[in-house]
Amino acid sequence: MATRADNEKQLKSSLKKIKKEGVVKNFINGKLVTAVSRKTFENTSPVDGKKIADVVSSDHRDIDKAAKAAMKAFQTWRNVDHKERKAILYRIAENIEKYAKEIGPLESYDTGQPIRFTKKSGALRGPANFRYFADKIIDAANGLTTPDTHHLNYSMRQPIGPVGIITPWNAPFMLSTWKIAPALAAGCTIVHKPAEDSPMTAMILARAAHEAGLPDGVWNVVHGLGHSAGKALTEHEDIKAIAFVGETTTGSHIMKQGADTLKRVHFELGGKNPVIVFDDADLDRALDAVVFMKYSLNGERCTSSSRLILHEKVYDKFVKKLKARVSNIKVGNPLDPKTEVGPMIHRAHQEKVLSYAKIAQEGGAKLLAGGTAPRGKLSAGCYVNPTLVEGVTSKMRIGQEEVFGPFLSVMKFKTEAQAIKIANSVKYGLTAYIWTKDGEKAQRMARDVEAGMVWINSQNVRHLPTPFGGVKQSGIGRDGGDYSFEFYMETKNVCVAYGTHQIPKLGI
């Protein structure tokens, strides 16, 4: 395993390369280009506040160039033989593995995510996404055969066209591969706008793709701010669909912006996810899962179990153990393999997360751990000590609003009905986690909880063929397996007559 010194050495090499290039550019039609406006914005690290690089700040003119390149390339890419397309996606996976040592440290420094998670994005998760969808290419166009007495009907799926992909700052590399791999497998071309707060690994990914033989214009990367580059992408008439991962309010804006061009949208949005622990659960395993699902990835994950709903019989015992575990979580430099929680993405987000400790207490909740920023060497970064509050109710702000940080709220219930009422009391519905040894009860809870995904006696374990997505204000659409192709492809029905049916006659 690489040490902190190893990771810092690799990061230094990456930063030296970035500095030599001068500015992080767009990648349009196979070429690195500056923004038409020549404007840039500064990207800084949440680890120490230091500047990483200047990044081009694009607008509608850059988006137009990228969209037109994607539209032109689509006419060719959609017809590329499936074996060739599969081979390219496999080579992309191999190239991601080649760049894995570079990806992990740079993403950790750019986002604040601990290296224990970012290294998996490059070495495991990213390549797995490309290989999985590469293997699905042969079946992507398959539809159904639906014959009747006088006709044969069959359907096929065809790529929808150029698509816009807007990725978030919390797990940018992995989530980019998650969206882009099925789009390419489907035969679509891409205009990718990375989040402005974590743009650094997007170009490594694009480079890996084009070194794998991906034709010019198939994959374009345009950097910029949401209100300029993002808005222009969602409004461009050549972009047929928008896949977006991010905050719910932004998703609403994108939906409005794409309305005039009738864009198809796929949204993975916010969450205020419940983990319900019954008194008959395996409490030790449940405790491990609760801590992992809230405090891993800095708590900056849409699927985190941010509301712990505990049965009253095990409440005191469970909370006592939970407090000890939370207080023992190692906060530190994300390049250190021992670090479990790194800094928040930027100073404003750090302040937001910290503010919820005060909001919780003003609402009547009790602070059990955290709620402060570390002092000393870490004070230069955007760190938050892992936070735990109890005595939370659904009427409190802390019981309703998404904090998106290492912040867990504990609630109490007595009956199944109470647990479901608490779980469903928010506007979100992404995931839910149920802990009980009673199989019938687990099934009832899974049926009644308002969530797009439910895990029983488990943390979030991603299986690529399964549908991933939420209900209510947590999103629209599903990722994974054939569900991804349903978004990136159009279904066409073809009806062929046997020549035996009656045709009505007019004008005889």
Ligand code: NAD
Second form
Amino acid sequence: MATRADNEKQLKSSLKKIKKEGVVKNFINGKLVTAVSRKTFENTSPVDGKKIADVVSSDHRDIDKAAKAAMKAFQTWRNVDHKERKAILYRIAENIEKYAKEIGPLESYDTGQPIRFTKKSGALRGPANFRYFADKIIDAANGLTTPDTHHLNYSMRQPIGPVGIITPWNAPFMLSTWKIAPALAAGCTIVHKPAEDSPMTAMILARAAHEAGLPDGVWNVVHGLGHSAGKALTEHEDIKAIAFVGETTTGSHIMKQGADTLKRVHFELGGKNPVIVFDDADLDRALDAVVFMKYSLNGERCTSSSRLILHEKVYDKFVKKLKARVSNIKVGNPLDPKTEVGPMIHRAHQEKVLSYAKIAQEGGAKLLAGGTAPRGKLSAGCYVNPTLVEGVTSKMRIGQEEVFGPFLSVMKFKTEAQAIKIANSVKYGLTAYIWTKDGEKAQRMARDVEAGMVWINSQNVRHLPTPFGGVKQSGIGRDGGDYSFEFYMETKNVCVAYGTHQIPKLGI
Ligand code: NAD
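Next up, the form predicted together with nicotinamide-adenine-dinucleotide (NAD) in place of the form predicted alone?
Below is the whole assembly, all chains and molecules, this chain first.
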């Protein structure tokens, strides 16, 4: 296992390379290019506040170039032989593995996410996404045969065209592969707009794709701010669909921006997910899962369970153990393999997360752990001590709003009906987690909870064929398995006559 020193050495070498290249550029039509405006923005690390790089700040002119390149390349890529397309996607997976050592430390320094998680993006999850969708390429075009007495109908799926992919800062590398792999497998070309707060690993990904022999223009990356580059991408007429992962309010903006060009949209948005623990659950396993699902990935995780809804009979005992575990979580430099929680993405987000400790207490909740920033060596970074509050109700702001940090709210219930009422009392509906040994009760809860994904007696364990997505204001559409192709492809029906049917005659 790589030590902190190994990771720091690797990071140093990556930063040296980045410095030598000067500015982080766009990648359009197979070439690294600066923004038309020549403007840049500074990307800093949440670990120590130091500058990582200047990044090109693109606008509608750069998006236009990328969209046109993607449109031109679409005519080729959609017709590339299935076997060849699959081989290229497999080579991308191999190249990602080749760069995995570089990806983990750079992403940790760029986002603050602990290396124990970021190292998996390059070594495991990114390549797995490409291989999984590569294997589905041939079946992706399949449709249905629906014969009638006088006609034979058959359908097929065809790629929708160039698509825009807009990703957030919390797990940038993994999320980009998760969106881009099925798009390419479907035969679409892409323009990727990475989050301005975590732009660094997007270029390694594009390089891995380029070196795999992907034709120029199939994969374009345009860096910039949401309200300029992001907005222009959602408005461009050559871009047929937008796959977006980010905040609910941004999703709403994108829907409006895309209205004039009738964009198809796929949204993976915010959450305020419940974990319901009954008194008959395996409480030791539930405790492990509750802690993991809120404090892993810095709590900056859309699927995290941020509301623990706990049965009154086990409340005191469970909360006592929970408090001990939360207070013991190791906060530190994300490049250290022992670190469990690293710094928040930036200062403003750190302040936002900390402000919720105050908001929670003003609302009547009791602070049990955290709610502060660590002092001493870590104060240069955007750290937040793992926070736990109890006595939360659905009427409080802390019971409603997404904090997106290492912050868990505990709520109490007595009956199944109460638990469901609390769980469903928010505008979000991404995931829910149910802990009970009573199988029938678990099924009733799974049926009644308003969420796109439910795990029973488990933390979030991702299985690529399953549908991933949220209900209510947590999203529109599903990813995973064939669901991804439903978004990136159009279904075309062909109706063929046997020559036996009547044709109505006019004008005789
Ligand atoms: P964000 O919405 O602020 O930004 C996401 C991306 O959208 C960035 O690339 C940004 O530049 C771009 N953007 C901003 N304004 C835009 C506009 N007007 N038009 C086009 N693009 C625009 O989100 P964030 O703060 O980066 O990420 C955190 C959020 O993402 C949280 O709410 C979290 O729950 C959510 N998230 C959801 C999932 C999921 O699967 N449901 C997964 C990860 C993160």
